[in-house]
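Below, in structure tokens: the form predicted on its own, a single chain.
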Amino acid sequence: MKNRTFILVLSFIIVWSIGPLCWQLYTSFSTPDALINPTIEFTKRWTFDNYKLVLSANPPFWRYLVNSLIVGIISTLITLFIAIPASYSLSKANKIISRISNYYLFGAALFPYVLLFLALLEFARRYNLGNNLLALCIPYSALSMPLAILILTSSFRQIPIEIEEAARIEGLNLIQRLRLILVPLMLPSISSTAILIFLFSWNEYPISLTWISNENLLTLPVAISRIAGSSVYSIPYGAFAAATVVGSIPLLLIVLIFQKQIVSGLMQGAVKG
């Protein structure tokens, strides 16, 4: 009975997770008539026109993928470059400072960044940061920083102090200990954190919408939102779905390539060796 309940719950979770993805894939290959009339003939149900519409756009759709990729990679590198030494420092702090820092970082990580929207817009206007992909990495890194520091601080604390003491006895300075000993031991956690930062940068919409107006510099979410139908009254569901599927391919590849590191990083906090 317990096994049957477990299987049912697991099946429900799988369907709940994969169902929307399958529906998007189905919609991307469906004609507009097929989405309205489920009884339409099989030969009139499928089409590649949605992908042709997306891939033949001007500017080309791949440019938006490259823009999002540039922003995601640079934001991730900036965040990790600052978060790793900051996390190491917090992991060595006394309990009072550590507890206060954790409360502050936890609150900052949960704070709805949409409330900072006007302040960020004014920041971009004052310092002339609009239409600049590198400038877009500044708020993305800042918003990702609290969660990254929280995760990495916890990982630093799980490394046995004897390892670092042995490296110190061997004459390694702080930079060498981080580069040669500590960071390699934390690669699973760093990989998981990097994926979270990259996903946020890849999917972020409001800041990119207001900071970028040049069509050649749009990120993927903003570019998808600008897909228009044949008239004011038509909504191109198929084109939206096709753009979503194409935009999801880089994320799927990243997850497949780094799946071992991601799983190991997620499990690192659950099992203490």
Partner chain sequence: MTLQVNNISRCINRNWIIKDMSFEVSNGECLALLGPSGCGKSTTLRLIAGLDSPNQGSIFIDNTDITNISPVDRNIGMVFQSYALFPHLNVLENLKLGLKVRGNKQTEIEERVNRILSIMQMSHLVKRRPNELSGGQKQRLALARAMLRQPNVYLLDEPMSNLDAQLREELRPELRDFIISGSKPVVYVTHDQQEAMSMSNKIAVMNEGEIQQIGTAKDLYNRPNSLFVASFIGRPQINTLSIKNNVITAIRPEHIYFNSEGLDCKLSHIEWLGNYQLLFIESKYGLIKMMCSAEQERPEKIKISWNKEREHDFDKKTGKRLNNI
Given for the second form:
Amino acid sequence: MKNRTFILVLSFIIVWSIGPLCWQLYTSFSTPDALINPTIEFTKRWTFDNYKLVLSANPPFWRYLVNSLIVGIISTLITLFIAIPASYSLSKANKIISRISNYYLFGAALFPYVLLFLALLEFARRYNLGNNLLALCIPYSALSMPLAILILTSSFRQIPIEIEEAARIEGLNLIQRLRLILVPLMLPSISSTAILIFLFSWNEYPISLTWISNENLLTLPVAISRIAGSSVYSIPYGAFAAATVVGSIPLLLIVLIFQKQIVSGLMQGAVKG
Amino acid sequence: MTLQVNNISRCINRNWIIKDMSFEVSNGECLALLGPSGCGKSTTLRLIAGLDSPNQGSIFIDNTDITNISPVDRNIGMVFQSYALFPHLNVLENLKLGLKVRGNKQTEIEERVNRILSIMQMSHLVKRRPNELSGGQKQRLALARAMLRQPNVYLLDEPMSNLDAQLREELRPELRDFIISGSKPVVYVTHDQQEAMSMSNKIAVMNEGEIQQIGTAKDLYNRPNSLFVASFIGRPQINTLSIKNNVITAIRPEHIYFNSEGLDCKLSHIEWLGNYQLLFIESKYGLIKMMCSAEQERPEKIKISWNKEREHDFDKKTGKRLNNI
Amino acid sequence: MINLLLLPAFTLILIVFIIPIIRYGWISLHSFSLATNLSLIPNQFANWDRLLNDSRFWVDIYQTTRFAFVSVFLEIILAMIIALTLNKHFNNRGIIRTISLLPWALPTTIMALGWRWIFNAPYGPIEQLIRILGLAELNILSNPNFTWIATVIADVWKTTPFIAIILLAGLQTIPKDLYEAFKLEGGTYFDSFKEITLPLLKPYISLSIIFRLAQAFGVFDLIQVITSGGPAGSTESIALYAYLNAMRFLDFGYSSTIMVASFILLILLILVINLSIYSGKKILSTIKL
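Output block for the form predicted in complex with its partner chain, input the form predicted on its own:
Every component of the complex follows; first up is the chain already shown.
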């Protein structure tokens, strides 16, 4: 590629990726009048009202952030707690078991989980799990499990077998080997897996939509879509944009801080597949 | 202490990796397992360590059957080919870990670790992680970790193969001291015959999961009991000629000399190797290698000969030795 | 013994993935709705009969498949461009990589609403731009012929980074000296892309295609938020139709039937894709010969 083409492509990527985000940011600071007439005079152009509105709403907007945070963190912990030992044993399994497991996991990871919502809703009704943030973590963990196990298994396989054998000879039992040797060695891929699970749980919509109806327990995506649904014909776009900006900040931080881990986690998942 | 291996076999997917193998190593003795790659020497070590279990046979340390004991309770010191140091722990933590999980007292751990650190001259390196150590330092750390628990048996799996040739030569005396000073049975796996000869008192030559011959380096060189051992030990490789029916006659290149009444030959080409030269000679029995000093002058008419007692005769079919010297 | 550690994970996956599918199969053979007082009454294949004659279902299948194929096609091309760009060494590559990853990390619902505002007529930026250029109003969200394109754009924007990362992973497995050797042979950049990059990237491309097609086939949040299936049902997807049947019409029997049917169709789709990837390879090799 020539240098000029390269810069052109690069600029396109940047504009394409963050253009819509910038538009949201712009909207969130604009007065309703400014949105209708962009050439309005400067003093009536900018405002913080949208943010004031979002932060002073009832229930306050930060509650949804907290709800999503709780669900995200707990789902991530549950998934890792189950997936790490499972991946360890899968990395040691014989050919037949690991092939069958791979089909099982890959099939599940491929499945468009939206189609599961009805059965899961029935499940929630039967065991009275609706309107309960902790209960919501069960399907979230299960849904992230296949991908988590696939990624972690491939990174367990990358640890030289001699390291674990040396630990066995040193006298470490299975739990000690996992805790003192293997998990510390896998920390990079565990953290990238954790971020992927967290992102999934933070963004999940259909299950949260059907399991949670109590206003105080809504997760962020559902709460935001409710803003849209509240008035079909005239969405309060300024306030809504402010809400999306506030709701995106935690994720922007995560992506900025953990960019490397996310990329390596996804790449590992890809290389194994 | 004595390590006894009795008729062990190991089978994976109906392939016999180890077939009916037996040997004994006593205190202060070092047995080298020597063979081409894939001959089962590393597997043998893993069986002794308890990382794999044999399908048949038994392993004894000091008359105690350890065949079905977990590796933890065998008290074995092992040095891996890759050293298998724990990459996320520093030198000190690498050494302490095993003692800690075995429930030793803190003061005792400190004392033992410090003693080994000073023996290995690594006291100034305690804070370093394995990837901050040189190849030789890594090897010493691996040895230190193995020695620390005062094991009953030492198992060394190609401990030199990760070092470059020069460092290997430098470290050889060091490793030798360690082996002798341990006064414990040592099993040393290598594919390098020079290393096997210089590090061990006994060598077991292995091929396809079986021990071909056990003996001192001299025994193996002077009196190989099979064609495989004869060809495997000694460089340049032994000449194999078909002089008699159904017999393969083997003569080492260094035992061939010019003799005006010998076999009529033609010189093919010469390899100069500094202190000696290797002559490739065409004869009616095929190509013969002859080794002689670099200064040796060649006669105009090449005629070679060798002493009858230097001949090794092997059965063409079984490869077993026929004549006795 | 150690395989026992797989048990909790596999049980959980069984409960959440396998049992629901079996349960749908079972429910699809029953009347199960508000009309039956939410009890299961066997009705043989009445649900399936209805499904086969339900033109809305088949239209939705068509619309969903069209959405999936067009989105994934565009995503692969765009992702390839991004991956090739990010695979080069340049200053601030990390920042660009982070920027290009952002759309994927944000919740679909949030950005779907964002896109709805962008496509808004007459105040969204696109309509404003069109007005400045003096062109006719596009009104993309209320024109049944074009609205689906808006959903495709939003989906491409959201999921391209994911594919780009997978392709980038693939690119980084290709040894650099292959390109150097090719250059010595006198090949151009585009030749090397065709002869080296594309063939070696094939497993990653087919992985992305299959994974993304399956996901796009179940598209739900995006469409519900941007168009709610409208205008005139022109963007309704299978998952949305199943959702409406269950949550609005409270006909769980029929909703389950739709889900089983779309599951079966999805498997068929993936099989066809797999086959075409294979036979495609054969066709290519015969052309070369």
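This structure is a prediction, so every number in the text was calculated from the model and none was measured. Between two forms, the rigid core is the largest collection of C-alphas that superpose within 1.5 Å. Numbering follows the first chain given and starts at 1.
Relative to the superposed core, F12 moves its CA by 3.1 Å between these two forms.
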